[in-house]
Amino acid sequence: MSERAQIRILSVDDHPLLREGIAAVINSQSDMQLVADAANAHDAILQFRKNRPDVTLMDLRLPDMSGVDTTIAIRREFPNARIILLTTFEGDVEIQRALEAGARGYLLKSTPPKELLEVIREVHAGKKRIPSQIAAQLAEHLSDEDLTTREVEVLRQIAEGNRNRDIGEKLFITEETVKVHVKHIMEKLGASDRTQAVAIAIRRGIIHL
């Protein structure tokens, strides 16, 4: 196949082993070519500008900025950028953010190489691709009421082990207000106590430790 017809790919991941693995998978295909790789968001944006890849594989967790924010930054400059987010993580809040940011695909790093190649080809052809188990998880929480910004702040403080009084002092609100926020957080997350609320929030990608 002529080089002009190859799908040109940028791979972004901060783990050298993963980048090498992805490079090997891509370069074994006659219709694909890895044009560049990057280990952080800053380099990813620079490499995108320089190489204008057809498809970008983007790690969700980068050392300097999240993959979602990097996707937003690239698409602000290049609205037609086709980006697939790769992650070890299935949190529905993260997936939702990724899709709102304009990601064309969302794949778990445990995906077999054959499926990764299929998704690259589909996204290059203008389609979107989300694995069924991730789609099911999105659907499960579709009707959930989102936590407010303040509730997320309170939840982060709970995750750090702070008591209501400490949280109030840190966020400049009364202890009573904190209690109200905690009550709403538990109701919205379907949690029976603070520990469970934190565990659910981490699993769904609402907060990160």
Contents of the next structure:
Number of protein chains: 2
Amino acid sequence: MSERAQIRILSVDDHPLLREGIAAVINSQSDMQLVADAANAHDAILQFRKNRPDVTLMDLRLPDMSGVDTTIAIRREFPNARIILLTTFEGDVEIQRALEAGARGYLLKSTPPKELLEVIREVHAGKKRIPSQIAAQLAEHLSDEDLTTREVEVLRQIAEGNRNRDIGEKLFITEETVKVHVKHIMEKLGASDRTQAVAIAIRRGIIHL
Amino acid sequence: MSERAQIRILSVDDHPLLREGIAAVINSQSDMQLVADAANAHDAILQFRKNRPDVTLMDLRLPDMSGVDTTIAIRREFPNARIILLTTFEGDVEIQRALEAGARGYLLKSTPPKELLEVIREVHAGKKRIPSQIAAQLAEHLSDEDLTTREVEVLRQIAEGNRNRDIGEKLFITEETVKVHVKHIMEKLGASDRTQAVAIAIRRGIIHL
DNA sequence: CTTTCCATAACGCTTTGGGGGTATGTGCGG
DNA sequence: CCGCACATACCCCCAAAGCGTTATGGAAAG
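Now show me the form predicted in complex with a further copy of the same chain; what you just gave was the form predicted on its own.
Next comes the full complex, and the chain you just saw is listed first.
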């Protein structure tokens, strides 16, 4: 047993059953070792500090903080941290944010264990790896303009069934300004009306319900 | 080892990592045994016929058919099948459909392994078990009127950004009739406009994107 | 020091949405 | 057989949404 070469792994996920599965798959490999796990962002950061894993597998949805923000927090402290995001499925916006946050990999939870192991090894070796399926989805909206902070705020209000006038009152701007934002939102998302804009934004992960 | 008393379990899920986790948890128990697993509905039905498990754990989302429909199919053939639906999280409509389909339990994938084992034992013993958290969510809309088939069709069209007039043309009815449907949809969902109706419908699992 | 982007605002105009009411045919369950 | 739910349709009316255009101040980027 060449202990020296083992890849030390931290698993962060709030689904205990999935953590069990990951643990089983990883511990079946002689060149890998699961050194710790965490069910939330807070614990993940503590475990990272304590164990300094070579590779971290991180769920995108955690009870206390998003996986993306947790990734940012860890990488601020440990810029060389190699983190792979693991998720059921999210819109392209989440993927983009994850990569901007410095994630080295992005995997679906439906990934076959074989591929998970491959990606862990590649990321440990310093590579980045995004499955083609996900890369394709990302590319689809690469040229799209992002919504601004304000536009997302307005969009959230729209999804809650607020009229332009009410949105204006809540955000302390005039109805006219709201209309301008709504127009830009529809243009950027390619929606024909506010309703479709909300549907598209939910699908792409721009807003959550 | 009292082999005689073992609960024979079939696991149906298209996430291999989660299947691994479930397998690990179940096989750690002396009174349970995982006898087969399947990654899709078709295989699930074949495995059920072949193995006649005491308890089946079934994901709600499968590549070829929904877990609810698979449950219906299996229970048509084996009315005594004891099936527990396992899901990440869905709207109350999915839960309701699952129970109507004859599921004996409904668990979230975030359930602690201990509870999973409890539920398996209870369902095997002939009980039904729905966690209080889920039961509460279900109860929240129990008194709500269901949308009719037509109303759901109209709602889907709305989510795609169609105007009432276009919806009418697609469904071969007048714009006036569409308006009536829209009004009923908003009333039943408690939405203030069509946009919020779509948001609520997505959250509750009435329509999917 | 411009140019660009963002947020803000206003005005006029047309289309669409949503509220109210009334009505008719069909099919299903008591 | 009667009632009820459903889908259909038409009416009026006004509020709201969406489209085009113009404009201004601030911040960031070049």
